[in-house]
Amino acid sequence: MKIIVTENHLESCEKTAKIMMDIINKNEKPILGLATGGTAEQVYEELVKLHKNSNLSFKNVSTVNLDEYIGLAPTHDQSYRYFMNHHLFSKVDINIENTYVPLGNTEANAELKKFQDKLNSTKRHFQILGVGPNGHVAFNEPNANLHANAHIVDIAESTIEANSRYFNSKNDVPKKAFTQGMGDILKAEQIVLLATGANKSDAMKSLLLGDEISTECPCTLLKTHPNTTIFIDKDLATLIGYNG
């Protein structure tokens, strides 16, 4: 596991975008694992800049997202499909047919099978990750047991609370979601996790300051992956006492 301390979150995002650009340019048909949320949003802004200013083309790129709310149509402004379309896909030259986000407003079990089939048939060259305050990755919440494969999850109350800022009220936040399992995530050839903010301190302490791996802090499973990079800005590194 490679750990890089940056000046700020913007630098973490710039460096992540350049890693993704290298992967896109080095592979004939690159497959990227994507994430949503505030942590990744700025990475996509940097990718759009590279597309406009450095001739980065997405014509041969395919993508698979980590998760999606169940019950939201792709056109809903809080669906993860909408997020991806708005922040990245509509701003680059990607073929939208080569992008996959689980469909949240269809028969759930059939879509879950489609999701797992997609994951089983694609060799992802790269996966971007954020992390929750409790160490959750995608919708894999702390638990005595974690799923290896894609599954339908009852979203944790803490995550509903955290995501409620994006909705009119807490009651509007979906209660279920599709998510990749930790086994699916760890199959990516290269993983980058970005962390910023004081609320991520407990998760980063577990990931960076010890050698324990626990399903009660899912991000610690990244310690088992042979090609993972963690970007953490210096403010958060100082807060948790990480000195490199």
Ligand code: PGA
The other form holds:
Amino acid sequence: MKIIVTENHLESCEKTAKIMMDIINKNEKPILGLATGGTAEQVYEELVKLHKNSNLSFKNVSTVNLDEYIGLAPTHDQSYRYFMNHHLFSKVDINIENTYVPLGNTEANAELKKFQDKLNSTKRHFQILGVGPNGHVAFNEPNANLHANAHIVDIAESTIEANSRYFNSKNDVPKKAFTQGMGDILKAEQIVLLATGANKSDAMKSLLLGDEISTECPCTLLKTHPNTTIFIDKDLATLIGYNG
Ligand code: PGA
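Coords for the form predicted together with the named molecule, given the form predicted alone:
Now the full complex is given, and it begins with the chain already shown.
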């Protein structure tokens, strides 16, 4: 793993967007693995700026997202499809038909098969990741066993709590989701994980301060990936006592 301490989260996002731009420009048909969440939001803002100011074109880009809530329609403002359309897809020249986010309000088993087929048939050049306070990656929640493949998950209570800030009440947060498995995620050629905020301390300590890999902290599996970069801002790095 390459670990880069940045001045602030904005710098982490700018650097990630530049990496994505290089991948888009270098590949004839770039395939990007995308993530939702507060951490990634500014990366998409930076990509939109690069589209407007630096001729970055998404015409040949395809995307596959990490996960989606089960039970929310794509038009629901907390669905991950809505997030992607709102923050990126509607603001660049991507062909929306080349974007895939699992459909949250359809027959779940059929959609799960579609999701896995999509993952099996696309070789992601890149995957962007955030991390949960409990170390989850996508909706791969801490557990004695993790899944390699896409699956339907019961969202952890702590994640429901963390995500309830986006809903009217905790009861409105869906209890189930589709998620890529850890094996799917680790198949991406290049991975960037960004972390900011004191609530990510425990996860980042497990990821950066030791050599252990544990399914009880899913992000530690990234230690096995040959081309992963972690961007952590100075405040969080200082808080966990990481000094390179
Ligand atoms: P966040 O979520 O970026 O909103 O903190 C990350 C995650 O839970 O994976």
